[in-house]
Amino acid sequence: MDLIPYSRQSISEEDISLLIETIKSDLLTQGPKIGDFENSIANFFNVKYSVVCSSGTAALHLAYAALGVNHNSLGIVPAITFAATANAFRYQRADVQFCDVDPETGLILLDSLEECMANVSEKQKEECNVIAPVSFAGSVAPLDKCRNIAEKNNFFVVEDGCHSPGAWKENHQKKIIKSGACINTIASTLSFHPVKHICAGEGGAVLTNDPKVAEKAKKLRNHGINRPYNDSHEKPWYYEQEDLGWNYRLTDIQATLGMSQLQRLASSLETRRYLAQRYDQALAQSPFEEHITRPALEKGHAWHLYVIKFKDYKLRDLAYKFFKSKNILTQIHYIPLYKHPYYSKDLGELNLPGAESFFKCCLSIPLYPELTEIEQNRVMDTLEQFLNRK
């Protein structure tokens, strides 16, 4: 049987066509096409600014540094993410503190976040902090809650936005809270990772609303190098190094193809939504219903990841080889931060009760938009295999 990936890039024959057409111009990096997809990213998501850059993992290091995380600076971020969410603050030697998750949707535990900030002294919070929350596989996690706290403490909020762009939540107040959108936060992340609903090959961006922190980003992006001259200067070419900044860049090829993606989000979007909804009505089913928790059908998911989880968490390995073993591949969205020995020989032994029980159960089955009917229907005749066994 062909394989069946847990999630995969879809590429379009306008995207190649446009790749051609970019391959073949004078320009292949830091050409024209950089701020046209700048544009386009900003139009959509209705930011004033968007940075973008080589990857998801450079958007959050230039999102914290634009603000100015430094050594004596606080990240607090949820222990179910990827790595790049804390390592960004690594990167600026900030300390990092992992905060808890609902058990239930893998989003960050609003209690938990009081409890780090209580925590916190008050000589701390006169330095550059940061609360990192994750809109985990496509669901937004509560950013005007994660507000209020901030703004009770002199925090910053950075979402993490990889897994959802498109996405959207209604909050108890019936308000409309958009991922990316950067009202209740300084700045959000995108990543252009091939699994990502925008791929470029790679590539991320930083959004925001703050002229200082675009501004920031966009020179740290480029070795920290600034350019105050325009061409009608007696010396156009003239630049200086005023910050230590990194090669972030973005290439025009890149910029190409993930601004074709880009305009086909809002259907890549419609087709995740149906999938998650085959997969919804599948579940609610025997057998399966005894054995599977399945996520909530929120209506603004991105639906980046379907994360199923089993009831009896000694399940999840079994199934995982069991899925592998007929060719289908799943995941593990994630392992605890603290679990992995970088931060555990700093941290200690920790045991985030929501973080634990989230992991041990969890496992993300094939979703993307070129998954068909019939792929699916087989995920689900194997998961049923899986569960019919003797």
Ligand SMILES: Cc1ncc(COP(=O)(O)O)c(C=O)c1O
Given for the second form:
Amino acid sequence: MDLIPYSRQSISEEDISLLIETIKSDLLTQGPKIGDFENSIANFFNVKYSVVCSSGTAALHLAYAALGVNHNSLGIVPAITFAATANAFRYQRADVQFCDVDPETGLILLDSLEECMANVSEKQKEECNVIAPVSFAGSVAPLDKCRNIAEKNNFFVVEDGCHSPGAWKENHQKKIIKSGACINTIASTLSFHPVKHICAGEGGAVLTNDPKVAEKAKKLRNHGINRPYNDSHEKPWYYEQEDLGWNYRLTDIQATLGMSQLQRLASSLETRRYLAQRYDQALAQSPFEEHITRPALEKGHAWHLYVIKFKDYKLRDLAYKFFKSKNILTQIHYIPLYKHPYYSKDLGELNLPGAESFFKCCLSIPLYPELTEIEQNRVMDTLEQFLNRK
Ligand SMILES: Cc1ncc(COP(=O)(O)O)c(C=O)c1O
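Alternative state: the form predicted in complex with the named molecule, after the form predicted on its own:
Zooming out: every chain and molecule, the one shown earlier first.
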């Protein structure tokens, strides 16, 4: 039986021929493809600025650093996310506080966010602090509500949108909230890792409508170096390092692939939505519905992940192994970050009930645009075999 991964990239012939063209060109890094890619991203997300960089992690780091996050800052992060959302605060020596998530959706829990805020001192609120909601799995986080809470407490909101390009959601007032649009946030971030919607090999982007954040992020991605003069100046070669930044540059090769993938984002989203609907239909039947909670079929979901939840959490690890024995890979998204030794050594034993409940039961089953209906049926047949096993 062929291996079915939980996710994988889609590379077209067009991607390959464009890549060959770029590899043969004069500039491989930070050439003309970077600006083109940045403009296309800004247009797609309807934001003023996009700053591409070497990974989603780098994008989070650049966004936080560009805002001024430092060793006096506090970052509030939902406990169910990839380590990068929190780690990027630690790169700046900021403190991290973990917030609980909704046990159904894995999205930041607003009551818990309010509780976190109640514990932040008035003095701390004078620092550069950030709430980093994650639009987990492809479902837009409650960005408007996070913004209200942030405004009352003098925090910035940076959306970790690495799972959710193209996602949208209607709020209670029937207003559409789009991931990445930076309407309720000072910045949003993307990842171009192969399992993400736009694959560039590696890569990421900071999206923002704030010119200062964009300018600073751009400078920090290249060591903090500024080139103040244009070609008509007597010293056009002059540059100076104004801040301590990093080499977080994206290459023209990566931008070429990312750009080509961005052109297909609408159709790949459609495919992901179609496959999610097929899973939903299948899982609504017996024997699945007795054992499994399926994710809500939101219209604007971007379906980076399809996360099922076992009603009896003891079945989750057994199911993981059963799938693996049938050459189907699944994943756990995520172990609550506060359980990792790096965080627990400082924070002690935390136990956020929503995050614990989500973590215990969750399993991400295969979903990616090239997953065929036959392969998807094999996933469902295998799950049925597992549930019916003696
Ligand atoms: C929610 C989230 N944020 C950030 C990242 C970091 O992205 P990258 O792997 O491109 O550094 C990831 C990667 O998996 C992620 O899932």
